[in-house]
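Take a look at this single chain, the form predicted on its own, given in structure tokens.
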Amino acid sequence: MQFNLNLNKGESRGYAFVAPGVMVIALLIIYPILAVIYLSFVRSGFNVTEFVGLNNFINVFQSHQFAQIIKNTFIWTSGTVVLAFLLGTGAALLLNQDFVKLPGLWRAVLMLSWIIPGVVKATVWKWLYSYDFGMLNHLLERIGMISQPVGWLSNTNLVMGTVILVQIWATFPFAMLMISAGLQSIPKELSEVAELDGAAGLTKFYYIFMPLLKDVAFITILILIIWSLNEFALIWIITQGGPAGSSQILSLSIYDKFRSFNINGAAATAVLQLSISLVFAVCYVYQAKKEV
């Protein structure tokens, strides 16, 4: 019986330290995600809240936005993520390789690209796609790949493309450092074996490494579709949605419609996205507890 109670009087201390971080997790993660979801179901005016079901909703699907804003995010994502992972993939296989020398100081040169803050990757890269001032359009006269500038950031056609390329290039790293984690855990005596049998180069990546590295690769690919699906700042900062809506993806149309007071409509937009981006977070943390 004493057991018990110092047992109860433990699990009471327990509760009493968990407690303050569970308040702040309430307050600034759980209250503000209620609240959104509570906006996305009315209509907002002076001092007047009237339910309206799923009529925000369908004023979104409504827009005539909306079309071009799911296409753009899906290229957004897709583009994003399916080259970050092969050129992540590319590099740790690369830097695997016993003839590299030095593999830990090249890995170090290429996470800079991912370490450096958000805003300042996205302002450094507007300059070099400046039309007038860019060093991008500069190197490619001289070179004479052009000849003369070219509007990256305001050609409807090249704008997608332009800022895919700095998210690749600002998350390629990270895929680059969880493959290298999955390689460096493969033992040598397996690729050793697989050369004596006769594997080489993608033969002994397909049927070696592959199998090995799925698990790794699935959790890699999904923290990655997360982050594109959530970015802002990069292509806010860059284009702000433009030209003409051309790189306008949800997270921005979110912050288009709290700019304009559409305040239920963005509520609407951001719960449709916390929807799509809750799939991957669920198959994130179910393949998580499988490693588990």
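Here the rigid core means the biggest group of C-alpha atoms that line up within 1.5 Å when the two forms are laid on top of each other. All of these numbers come straight from a predicted model, not from anything done at the bench. Numbering follows the first chain given and starts at 1. First, how it differs from the form predicted in complex with the partner chain.
- With the core held fixed between these two forms, residue 18 has its Cα displaced by at least 2 Å.
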Given for the second form:
Amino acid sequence: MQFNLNLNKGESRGYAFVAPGVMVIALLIIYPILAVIYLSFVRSGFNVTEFVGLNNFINVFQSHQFAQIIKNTFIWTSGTVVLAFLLGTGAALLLNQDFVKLPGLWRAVLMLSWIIPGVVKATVWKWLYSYDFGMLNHLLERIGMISQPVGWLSNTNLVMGTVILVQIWATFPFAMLMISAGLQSIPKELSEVAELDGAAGLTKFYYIFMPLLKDVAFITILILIIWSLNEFALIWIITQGGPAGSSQILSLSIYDKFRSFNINGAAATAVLQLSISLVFAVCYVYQAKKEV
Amino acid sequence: MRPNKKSYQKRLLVLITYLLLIFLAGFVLFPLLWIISTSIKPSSEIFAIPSRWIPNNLTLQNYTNVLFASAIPKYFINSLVTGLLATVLSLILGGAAGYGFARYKFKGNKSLSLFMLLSQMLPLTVLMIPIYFLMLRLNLLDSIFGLALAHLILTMPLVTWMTRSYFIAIPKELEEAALVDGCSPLKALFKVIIPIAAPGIAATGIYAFIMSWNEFVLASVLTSSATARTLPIGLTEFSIMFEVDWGSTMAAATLISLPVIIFFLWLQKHFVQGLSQGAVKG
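I would like to compare: after the form predicted on its own, may I see the structure of the form predicted in complex with the partner chain?
Whole complex next, starting from this chain.
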């Protein structure tokens, strides 16, 4: 950053106000990013640190779990984002109808699964999914949908879907809020005129609402993608990435490597995750900039 | 005939809408009600088959366990102090930055404020490793102050961005009038601008506090004992420590969620407004 020494009064005051905050951010965000990139190119020994080029990355790519982690990360992100977005948009459209009484109350209730602390979300679902005593198995048995308990958390084929459902539950209210805000900014007259012209239901949605909701929908999807990519606690608490790595995603694999003292492997994985998240984060900032 | 058909269709639409809304509300509430139901059951009923929503023998035993026979009260204090520290620090530093970004033209204003927005989107699992070593070097591991400092990663960008938008919304003429009346710029800020922005600033502070209160990744890496562990760590510990004591775990979950839910419902409007202004860390 370059500081101009011939600042006029306004400029120097501006810097004085933002400088302390910017320095804290530099220490807590910019420094860690540079440090993690550095750590990903070296091998930290007891007393010596040697430059190893791309070796840490090659080790990460060649590990036998890597393909599964990438596949899981992709399924997790796309599954949670698409379904949470569709469910949230559906909820917003339902609430946007004039005849719905107490829309504020409905909205407040539907937001609850989003606002409670992440650890509480994870813990209660872990309990609901419990094999022997979980409410979910009881419920499904009672209504006759299953004859034996389902191993929601122990079946390697099911576990990804199991955690995806929790993330949908936790994030669809956000999509609902964003789309609701978008719908409320559409003038009522527009929708009335469309109805006079004979457009109704899906036609109205397609030609009137969709083009006007494009920007807010795009931002919502970007944020949902970033949240899912960055999510950690939810999966960690419910499955710890298991069984046998079948619900392991990138963020969990960084933590695993870090906890087993493979600092450089963790750093290389972190740089990989950072690059992926940054693509979407930059798109988000670019889109948000238009509206600021 | 036509109006009749139309009103029939309309009634069908109303019916379907309400059915779907009830279904959605059920989906949202089912786990939450199960938390409460489990928390007021004696352990004999928690594992009873078939399980019931309303217990035969209602008990507060799980709550007294949590409040008087566990580390949760200590963690509650830790969470409270961490959250307050992080909130106050980020309101001072981030509030000043938000004001600077909103009011002054300077080189780098736009790129710096956009970087603040970007930094909300960075994965904590990436920052966690260097932050751990930074706190190790500063001798701030397992300390409340160290954790509060780390929580500035979450709260600073949020506070900066939200206060910036509150300050932008206040007309510049108000300050100019105060300056003409002989106020110094700082006096104008404290006597004129901050009182106007106060409700927004307060809501932002509460939002920041809740983020610190909910945070899990940094707290689990940076703390290792009851000295600094916070409630989210306590809750996960709880379900392991008592092994299968779901009653106490759910009582603890209720106690952790209550302040968040109360604050949220109270300040709903500000939250929603903040969302549309780009303050969105989850």
